[in-house]
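One chain comes next, on its own, written as structure tokens: the form predicted alone.
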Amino acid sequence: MKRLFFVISAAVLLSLSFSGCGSIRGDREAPYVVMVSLDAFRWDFDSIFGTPVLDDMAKNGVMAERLIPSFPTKTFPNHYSIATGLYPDHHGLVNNSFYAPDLDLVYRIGDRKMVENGAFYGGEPVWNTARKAGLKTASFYWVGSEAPIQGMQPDRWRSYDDEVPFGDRVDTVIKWLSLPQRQRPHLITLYFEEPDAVGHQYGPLSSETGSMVRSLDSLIGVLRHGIDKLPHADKINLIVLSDHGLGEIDAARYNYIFDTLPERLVERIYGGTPVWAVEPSEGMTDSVLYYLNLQHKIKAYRRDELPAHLNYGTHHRIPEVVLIADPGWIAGVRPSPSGYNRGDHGYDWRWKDMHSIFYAEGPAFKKEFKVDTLFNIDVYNVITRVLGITPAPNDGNNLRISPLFREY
């Protein structure tokens, strides 16, 4: 009996020993992803302004000639599409501002209460997917990270504050990556609101935008240098991308929506140039479409007749009529175009100026490899594949991303 006890005890200890080693080994070998967004960094800024750091990333990893955004090509819908792999029509952030009849609330990107309300956000953001798989996550700003979605948020997250210097954000990410192994996040998202802000004000091809692009390129260099100094640098994968591009606009190319449309025919209108969501008064849909389509360089659609390539129009937060301005044109609800700057986005994604960037380097990716096109709904699957976790249902296409990865 005593002999049997020792045999069983030894077996149990041996089992615990192996299971413990397996857990530690798994933690040690788990890969890392740092995903950085440079808001409105257009696909061709590298050739226009020069980006030596991103060029080096392309040589050391993979890049897409262009990353195709989702419609509408606005900041909040697209950042959340990147996080979930879903079109805005499927995740519910259908514009930067919109009325949600299911909640009887208006979502606006400047309204902190709404931004932090998890009821607006459908789908499963990638930090939730990672957390469900047992991985630590962190976010230094990303659309959706400030709200409890499915009752979850990143393990570490920050409320958006554009006063925080860019260098401080990079330093914090490096500190997170330097935490003890069991506290260290394996997925980190990092957001910069440039060159969007300067591009809106001065235009996408301005010297001011060029200066910002080069500054951001250097900032990515600082981040790469900080990662390279870490003892586990060989397990870190860095992704640099953007939510959308930026096109040149001009106040001379302005349409006043109510120039032809009688206001009495509209129950509500939300959005912002170049995409407006129009809810006609009862029985007035045909009239609203008629009057709007009298105007030059804009097009109004019934939501169920929107062009198929937009993948837009089925969500209940999209009203009966959607107005879209032509590339380079603007439309508004004020009689004059005051307040509009030199650059904007939101247009049909087929306009090349709306296309953005995708660069990735690290142990998961090939070296010096380029693909012509990726879609931003593919990024979610890129991350889950690198982390080795099971993705939630999404709109991405695994065939598009499979050439990016090393074969082991």
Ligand code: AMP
The other form holds:
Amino acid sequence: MKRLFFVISAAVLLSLSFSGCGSIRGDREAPYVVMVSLDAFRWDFDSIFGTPVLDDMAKNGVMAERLIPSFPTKTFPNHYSIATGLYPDHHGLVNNSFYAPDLDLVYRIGDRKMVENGAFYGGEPVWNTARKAGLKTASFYWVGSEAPIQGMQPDRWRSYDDEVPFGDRVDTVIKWLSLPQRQRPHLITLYFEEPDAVGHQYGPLSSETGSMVRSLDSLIGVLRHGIDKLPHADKINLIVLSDHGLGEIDAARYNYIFDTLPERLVERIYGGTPVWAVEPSEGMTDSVLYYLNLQHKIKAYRRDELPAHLNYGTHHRIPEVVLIADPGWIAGVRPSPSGYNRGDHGYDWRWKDMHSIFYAEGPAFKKEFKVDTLFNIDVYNVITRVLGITPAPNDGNNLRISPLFREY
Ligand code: AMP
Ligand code: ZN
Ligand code: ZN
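For comparison with the form predicted alone, would you give the structure of this protein in the form predicted in complex with ligand AMP?
Let's see the whole complex now, leading with the same chain.
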């Protein structure tokens, strides 16, 4: 009996030491991952504007010529696809703004109550996977980190505030990485809302976007320098990526949806250019499709007839009809095209300008190794593999990520 008690307590102690402290695996320190997102950093900004720091990362690690975003190529669905490895069709954040019939609520990215409501977020974000494996996690912003999902959040997280200077965000991440080992997070996410904001206002090829791209490149340099100075720098893996690209927009390429579509045929319409979710009035689906498709440069689909490459249309938050503007075109719900952006995204991911970036360096990754294409649903598996933890079921493909690793 005494012996049995000893065996049980030894087993409990052992399991606590593996799951409780978050940084010790036996006597080996678990690896670290810092994942940074530069919103709307397009795949070819490196060659257009020059990015010496990212070029150096590529030399010292791996890069993908392009990271393919998920449809719709908007910020919220894509950050959450990166976090979960699931298409928006499977994780439920089906656009930046949508109606959720399951909750009878409208999700909008500017509505804090909705952003912080865990009921919107399906799947398992990678910080939950890490926490379940006993690792500490932290987030200086990421879509989903501000809501309890599966009843969990990162150990440390911040409410999104675009006024926090970028340098302060980097300093905080370095502080987190400098914490005593028992408190130190093994997974950190960091988000910057540029060059998206400048790119929308001035266009992807503007000099304003160029200066922002170059200053973000230096900012990554500051982060790398901070990491290099840490005593455990050789255990830290850094990933720099973006959620989608940015296309050139001209207000003259404007379609007013209700030019051809009688308003009475529509029950609800949500979204924003270039993707709208249309719920037709009772029995009016065929008519709505007919009227919308009279217009040039937009296409309306019955949700079960959307092109297969979009992986979109099965989630119950996607209504009967989905309308998508052609590359570079605007689809609006106001008669005049006033106040439109010079740059935009959200389009079919086959438009090259929607493609984003992926760089990774650290002990897990090869050096000076380039692949042509990765999909952003693959990133979840990259992180779980680096951390050595078991991934939740997801849409990624391990064959695509295997070549990136030193050992595979
Ligand atoms: P969009 O370009 O419309 O897809 O969305 C980009 C915007 O999302 C950025 O300008 C950010 O201000 C905003 N954003 C990013 N993360 C968050 C967040 N966690 N909470 C609220 N807004 C966010
Ligand atoms: Zn974005
Ligand atoms: Zn944007």
